[in-house]
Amino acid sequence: MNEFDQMYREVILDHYRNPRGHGAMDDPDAEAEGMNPLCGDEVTIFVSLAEDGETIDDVKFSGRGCAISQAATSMLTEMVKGRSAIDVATLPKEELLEEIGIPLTPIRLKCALLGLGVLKVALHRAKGTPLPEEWAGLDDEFQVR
């Protein structure tokens, strides 16, 4: 294992340990929970708009899971705090992957992208955002609801 990998390693499991953004919340403006059903992971999403109804104000999860699933989750939260729904909706999965920064196989990938996954739902269902067509079949893979 290199440097970097064991830094990122480090990070994800400070992640785990110590969640951004863990914990429910009070009547929030979008909220939809997924689970992988391949290995267990659950994960749902409360996310407050600021005044103008568009910028993400606060984001919040519960949920529970391998520390890649409750890692990615903690590490999106802190990503798209300040930003558009808009943008949020249209973030591509590389932008999560990278912050990640280590190579997933395709199991641990779902387990990555699980709160990434359920977030676009809730602000498609919130706000009616584009649900980009690499999700389309979400509810059905991740059992969102």
Second form
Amino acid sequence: MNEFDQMYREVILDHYRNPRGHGAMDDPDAEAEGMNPLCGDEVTIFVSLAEDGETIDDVKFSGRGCAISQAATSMLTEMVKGRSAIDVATLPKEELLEEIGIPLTPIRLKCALLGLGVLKVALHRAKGTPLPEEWAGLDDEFQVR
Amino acid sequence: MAVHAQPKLDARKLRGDFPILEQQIHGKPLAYLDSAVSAQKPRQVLDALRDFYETSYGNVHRGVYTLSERATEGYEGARQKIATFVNAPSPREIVFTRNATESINLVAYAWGLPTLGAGDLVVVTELEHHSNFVPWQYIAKRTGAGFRTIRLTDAGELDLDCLEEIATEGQVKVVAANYVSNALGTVNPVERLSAWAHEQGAIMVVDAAQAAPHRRVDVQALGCDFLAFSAHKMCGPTSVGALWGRHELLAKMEPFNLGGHMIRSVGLEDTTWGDVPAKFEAGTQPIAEAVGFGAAVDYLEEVGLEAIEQHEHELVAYALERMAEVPGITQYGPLPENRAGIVSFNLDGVHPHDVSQILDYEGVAIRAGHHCCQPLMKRLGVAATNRASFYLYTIPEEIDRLVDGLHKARKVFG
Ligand SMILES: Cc1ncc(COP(=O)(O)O)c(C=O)c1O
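Alongside the form predicted alone that was just displayed, please also present the structure of the form predicted together with the partner chain.
Full complex below, order starting with the chain above.
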């Protein structure tokens, strides 16, 4: 596969065209909105937790942006459903990047990590815990609200 | 002023002067369509830099020895060339800076900060690059002056109808506008704005970063008071730019940076400033870069500014027409008659990042983003656009490849 086919491989395009978990949520347990100021990509994430208050029951997102940011966020929603909030709040970015599975330049890496960053901020806020060191400052960078 | 009455330039031949264009990107010949951000450098400029470093380099103004004299000659010679290039009445009116941004900041701080106050108005346009917007917004806030923007028509041109209303809202003290918009390519009526500014008793500051590389800029014909530009967009080196200012204004202004070289005498209690332009050139300057700037200006004069403008005009007309064939395209900006070699557009359903990524795989380099014009993006109602920009080395085949790439992007995302 050449680089082009890798970057725009079918699974990315499929997630971009048919994003999973696209939409909003009434009364979410965690919520945050962020953007990549470089290109104006925007993502808002909503999370509902199961009765145990720990397991992620559902994740939805809305937003607009490039194929990488939107497809990565769509993949993320599939990845984290059913996992514990703490797990996801501390999820290493490599796990998502492996799932995305395409070579990314530093600029596009930011696009790919936008959704994960916003999700982490949402979960840490809901739990009242600080962002892990590796992600510190992220809420500023992505202008998370 | 040397006027080269060259009716047409030969872009294919000129490309031979630019070593960087000889390479392949992702196995395709490089089509560099991002000259509005920065232009590539011809051998003539690279040689001038190397030659200066190899034979004439020393610090300027201070040494009594031969090398320092040579370096000073090179540096001051460049100032003279640049003065001639913009038809400045005197080379003393050219201040070397790091870039257009620093030139504008120099005026905003050294002229604006002590001059502006409550009841005064600073007027910019909705079309400004952040570098001619943010400094003025900031200085207006700091001094208590009002801040107004000249709005745009839907065609992406300045709506001068709003001037009358602005004038009723305070004492207009400064009007700052770009000559050519980097985001839309609009050529603004700077002469009219200068005349209006002077009627109001205001000064006119022109951001010529996108004009100086592409058309003849004549500060006397424009009637402005300050004019800012950067060498790197004009085939010259990075890290050097210029500010032209009317001598009587520069002479009255306070310094911007303080330190070595800008002084007349330093005592324990007090320091007096050197003459213009030394007063504004504190510390060791970008000496070799200034020499390279001079070589770039020589190169542009050799090719001919009128020929460059005409060449880009033809390219932009061709590009607008060819790109209109692409389904789902939205083009922004004025008709080709009133625009420089810049096209800004969006493809329905394909984010600008993806467009430029797909084009990169075709060897075509364009820019995606807000182009340092967030107020304009807001006015257009978009987060970002794609922008292709042309220069003296751009050939129509590169526009064809751009159009092919856009069709490909449509197919990928179709
Ligand atoms: C219209 C305009 N003004 C100012 C600038 C700033 O130039 P520089 O970054 O060289 O200071 C640019 C560069 O993009 C520009 O396009």
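Fair warning: this is a prediction, and the values are worked out from it, not measured in the lab. Positions refer to the first chain, counted from 1. Rigid core (definition): largest C-alpha set, two forms, superposition within 1.5 Å.
After superposing the rigid core, the Cα of Gly128 is displaced by 2 Å or more between the two forms.
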